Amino acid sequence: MISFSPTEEQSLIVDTLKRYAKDRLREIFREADEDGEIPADVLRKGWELGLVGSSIPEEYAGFGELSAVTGALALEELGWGDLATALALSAPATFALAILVAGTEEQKQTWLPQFSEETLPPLTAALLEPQMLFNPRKLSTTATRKGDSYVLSGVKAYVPLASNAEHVLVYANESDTTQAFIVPTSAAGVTVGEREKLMGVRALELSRITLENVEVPATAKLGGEAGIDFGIIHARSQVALAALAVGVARGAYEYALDYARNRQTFGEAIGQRQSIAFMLAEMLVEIDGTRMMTWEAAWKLDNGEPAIRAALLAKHQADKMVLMVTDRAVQILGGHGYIREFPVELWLRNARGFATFDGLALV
């Protein structure tokens, strides 16, 4: 049977990131989307909290266990602070949880242990690729097996923190299947484009990465010679964006309603009329399902079901429940909605990339 009840660890962990997105996300999300910089000292705090290290066992150096249901959790609080920071917290945990859930011992062992560290890992993962009607399942950037090595080419874009990483974790198609490869930055053929400028998130760097003929050794490939099942990590990365897309929404949703409480036209507050009123419950309900579809196909990732169906399902309808939310939480401020003196119109632009944002979270 489902559970929706957390854990006292659980709820241990929502409450601190929940006082560090009030206290520390809530206080610089404007300021860094307009500065295009997350300020350093709230990343090492966050980074400090230790979501990732959570999430990898003690014998890998970490200090606790990998649950999708305590990714979630955690996600929407972020989600909720301020989504650039909040993917750029997770772009390590795109590397790390992915060899976690299907690198070999050794690579286990020799990567792991760097995410326990106090400081952010130079590490990194690019899926996404510059093209039109993606497909993270027919990847144009290709993996050619020659001897002992892997020789890759293509392009990637959106690779988060990008410029500062020292290896990224690089999907490519091998003869029709979606594998992974660990490619160091300094590697022969393999350049860090300028960073991309994009209408939401602008507090986080996302490059493009071009790789031309780089050649990486066997040992690269995540898995070994018996690679990934791409689609329990794609799972995963859904499950994640949908959290972090319920989060968004209920940023705006609360904060709409708290304007539609307040804000007073012709002798009452405008949340009293019912053309609003309907439209700030049509919002909750929507946020509401989502998070319990997304919490489902975390649950199933826990226990070993079957959770690629339902981690799709919660993904896609999380694309469009947050930017019906946040589009709502605009119309419902009326002419303040478009002012940037107010956050809404900054979450409905954040809200407008999340159907792009395939691979930058993972739980």
Given for the second form:
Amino acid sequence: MISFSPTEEQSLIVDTLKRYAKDRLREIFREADEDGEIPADVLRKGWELGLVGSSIPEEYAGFGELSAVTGALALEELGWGDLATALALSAPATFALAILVAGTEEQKQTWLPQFSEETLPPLTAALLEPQMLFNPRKLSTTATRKGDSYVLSGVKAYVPLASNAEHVLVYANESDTTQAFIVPTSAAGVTVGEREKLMGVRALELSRITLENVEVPATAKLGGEAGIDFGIIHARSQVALAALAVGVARGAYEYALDYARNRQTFGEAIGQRQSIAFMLAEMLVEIDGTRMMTWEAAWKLDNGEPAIRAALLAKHQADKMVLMVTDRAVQILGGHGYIREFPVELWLRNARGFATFDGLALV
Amino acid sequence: MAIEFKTPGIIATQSQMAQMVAEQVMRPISRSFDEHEHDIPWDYINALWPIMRQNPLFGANDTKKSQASDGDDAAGDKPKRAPIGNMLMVHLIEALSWGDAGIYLTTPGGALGGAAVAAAGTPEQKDRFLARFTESEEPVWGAMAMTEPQAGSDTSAIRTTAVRDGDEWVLNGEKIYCTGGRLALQESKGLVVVWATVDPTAGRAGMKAFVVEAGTPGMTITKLEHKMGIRASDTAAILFDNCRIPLSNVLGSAEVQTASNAANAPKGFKGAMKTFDATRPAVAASALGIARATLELLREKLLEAGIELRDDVPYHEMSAIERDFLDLEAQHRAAWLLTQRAAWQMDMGQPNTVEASECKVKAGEAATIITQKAVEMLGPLGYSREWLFEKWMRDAKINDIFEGTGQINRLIIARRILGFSSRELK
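Alternative state: the form predicted together with the partner chain, after the form predicted on its own:
Next comes the full complex, and the chain you just saw is listed first.
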């Protein structure tokens, strides 16, 4: 069957997240951006919604199953509320879901139960590196086998919630493939560096981590000896980011739509002119089209169909779409769009990040 | 219900058959019918007629006989399954248009005329007018005549009049750009749905749709247009000179809608306008058949030239051609999924006016861009008439124009999302 309506269970999750996004995230997102900090109670509340736990099966102390489609639906709502908080809540998920998808049985037993606990577990992941021509399949951070251990060296960038993290899933280059390693931040040679200073998502703590000949046991390698197929993890990240982008864009579109309906110039609403009205119509078309592509790629992941190309297409479309939509939202608000009392400039700054945010979320 | 993208078995099977027809019947004659405008592809038509009689493309959910549903076996006494008539329709149109979008338009059946009768007709009218599309031994076509020389997107400018005279309506006026008019009226015992005003002072409220059957005195085809593309399909001008039709040939109520009685007259203009909710996804699907044909052959030609299309390198490492292709492929995918969503909504009985326009906007634009870019990317070979790329570019463009231009569809979306009337947002 080809069908476009979420299950009842998914609708309930979406409704819960809509409420959280509206009542909590939309209340704090501006101040959080200005302060560079997400209020702890908002983060805690978000974690209590149990999104990661509900992706983990009972055998690993979870209370659900992994569904990329459900993940995409959930992330759209969080992205609508506030991208910085959405990415903060995603940080543990980037650890958990990678283990769930690619980990050995032992790794799953060891790590997954932590994600059903009440507090945000101090676990995160590190894929990005501080390079202009970053390529996740040709990482500069290296992992070299040495007896029963691996030795890791390199610099990782944009590591979410790194300062409190106890373990980081570090992606590194092992013999020209991308592999991942569970690295304790207490290990010798690990330095959690300064916080990144970014254009957007300023409420989110993202830091650099330097690894200097960090030695971890061979069992720390995700997926064991055989390692991982990074393509699938990357596709899951692309779908997650595309879903977040749809959420950000929808928020900006709705705000601009409302503004265009009410803002009067020359005796009528600006939305009564085609130059504005057509922009809004095109924004809706692109948002909806990208959402369908995201759902399709997610559905392919869930059903074991080839999903690499679909995920790439969805992400490519999402990157372009979210920038176009948020830019137009600023444009439609005119001078107001540029002022920090209005939200749209924040959304435009956040939107530009999607082309860069590889690995910051997973479904 | 769930979010799913698995093509149901019945659609997959029938799409494969349509794809086979496209490859084996349409493609071999594609170029020839483009070069010989106004020739009629009878071989295709005669091959398709026995199939189309059984499974009409349009109005599939409105005729009991052909009610399609999700499932591979005959319905029998089994519990009702979700109807998939519109989903099937967009898949078949997409596959046939992959073969040749002009020849697809000559597919025998009710087409837009049949769809209007199915959407806005009374049970008696459906019996009287639609039976021919399933029962006739010879191929039959329906058509829609709306456009006039001075009335394109602005249908309220229509001047063709319908005046009541006893038991008859008398039609006078000139229609142009009637797709398949010759097939419906000269080549078969078909029909045309004609838009005319019963009260020129009433604007859109006076506009009604009338069914005129082939052979009715006073109706003549005066011209066949010469077009940029879709040349296998005729585009007719029709003159109505005191053309008399039975009173019962008006679709919906004959009453002029006023504010006070509008609520009691749901059919008529608005009823027939509803057909756009189904026909816009159909046009989008045709556009996307051309687009898929283009992307598939383009990929093949690029591979032959040693140009790989990688999906495991970042954007900054892709060649300009890989980037172009990625972008075209993404536009195609977005448009095709929007089209399927609009068709699914029709099948579910959900309102889909906005979504039908969304898919039409996206598909019209995507097919235009994809085919134009392919000609550019292939250089001297793309521009050559030896290959079909240049033809596909000419064929694709119409999809951003007919069944509501891209701009009209943007206007429809914008009015709905902003909550403005056509007076408030012109």
